[in-house]
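Just the one chain here, the form predicted on its own, laid out as structure tokens.
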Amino acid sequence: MTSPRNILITGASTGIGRAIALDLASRGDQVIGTVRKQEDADALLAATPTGALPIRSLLLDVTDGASVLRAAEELEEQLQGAGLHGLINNAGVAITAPLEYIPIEDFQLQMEINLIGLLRTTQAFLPMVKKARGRVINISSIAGRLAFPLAGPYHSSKHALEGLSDVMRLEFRRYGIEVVVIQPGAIRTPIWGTAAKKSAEIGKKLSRQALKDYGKLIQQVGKASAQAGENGEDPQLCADAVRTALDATRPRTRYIVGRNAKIGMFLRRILSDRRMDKIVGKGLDLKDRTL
């Protein structure tokens, strides 16, 4: 019998990460999910599909270098010389605020989680990926190609992730490692609620002038985001794309996930920047002449 593949997924407690973990476990892989709390680890283990290998967990915070190194050492010991067939970098957060007024520490936090934390994790676990000539799969977003007002921190992190992934692909090919980017559109996950909560916290820090300048836009974007979250597509679509990327002999470098993502990316390819700006403004029902 063929030994199960060892697959590590960061941010596996909810949303896309959890969907990927359950999907791969149900298909016979040995899944290891990273979580930040023990109760999340317990919940992930309890959710293991019937007949599947128990889903393991590692306590890991991508913003904490010591935490990442401890988790890597722990996993290396558990694998007993075997490698990782897949490293799926999924952990992330979405922070929104006007770039003109966002506290720099909040912008830094966005980059620390979505970009620096991803690289930190990849560096720590790459030796194990090398052993199995495995694959690195980065969960990006169409936000890495498209842009919407107030989502500057998130867009910046995902635009940067697209470039980082391209360089990883070029550099890791010497080890026989494929690097794949998954680009979902609006997916129905808890990230929308988390983003709204974080944005509300930042909103309390904004000055009166900031609220005067951006108050209406904040309301409109908040409404649009809530609708996107409610009408988002099933995270299983992302799990399907990840499985395809792991199984393919020669995977694509990028997989666009979801109908809304495919439409958005098509428009991005054929329309000018200014035309896209107008479409975004119209979609948000903005009357501001600058849009």
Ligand code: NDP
The other form holds:
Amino acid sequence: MTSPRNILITGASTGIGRAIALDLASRGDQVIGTVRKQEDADALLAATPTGALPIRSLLLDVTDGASVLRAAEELEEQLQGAGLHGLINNAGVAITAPLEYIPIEDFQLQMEINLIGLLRTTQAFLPMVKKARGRVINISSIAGRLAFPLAGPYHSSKHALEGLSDVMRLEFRRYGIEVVVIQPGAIRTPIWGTAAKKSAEIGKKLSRQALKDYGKLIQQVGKASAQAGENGEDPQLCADAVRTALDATRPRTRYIVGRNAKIGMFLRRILSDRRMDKIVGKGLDLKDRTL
Ligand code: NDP
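Can you switch from the form predicted on its own and show the form predicted in complex with the ligand instead?
Complete assembly follows, chain above in first position.
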């Protein structure tokens, strides 16, 4: 009997991370999910599919270097010399606000979680991935290729993640480590609600002038995002893509996930920037303003 693959998934408490955790556990992998609260660790363990190896958890906040190192040490001990076959960098948030006015600390937080935290986590766990000649799978987004107004912080983090992943792929090749990018479109998860809450918090910090300039657009985008979340596709699609990327002898470098993502990426490829702007901006308050 061969030993199960050890797979670490960051941000496994909800949404896509949780779907990946349950899916891989049900296929016989030893899943370790990272969470930020003990109650989420307990819930993940309780959700272990029948007959699967119990889903283990590590407490980890990607923005906290000490917590990342602690979690890596803990896992190294648990693995007793075995390696990590998959590191799925999934933890992420979406922060939206006009670039003209977003408080810089909110922009920094977005980059800290989605980009710098991802690199920090990869650095800490890479020695274990090397041991198994495993795979690093980064959950990016079509937001890493497309752009929508007010999602500047999120797009910046995901566009940067696309570049970071390309360089990781080139650099980690020397260890036999494949690096794969997953690019989902809108998926039905709690991220949309969390983003709306965060956006409202930032809204409270915006000046009267900022609200005069962008208030209408903020409302329009808020409504469109809520709809996109409600109509989002099943997180299982992302789990399917991750499993394919882990199982393939030679994985693709990128997997576009979901119907809306495939359409969006196709249009992005064939249309000019200005044509895309027209499509994306349809019905939104983006027109010229007389100062
Ligand atoms: P969820 O909000 O459901 O899950 C986000 C996960 O990230 C949670 O487990 C959350 O933990 C964790 N997380 C947030 N901040 C931190 C942090 N500082 N340290 C560690 N973990 C953290 O969202 P999704 O499942 O939708 O998102 C997962 C990934 O998928 C993200 O990278 C997102 O950008 C990407 N994505 C999502 C799409 C969608 O439409 N849903 C589309 C394309 C990409 P906690 O519960 O403790 O907050």
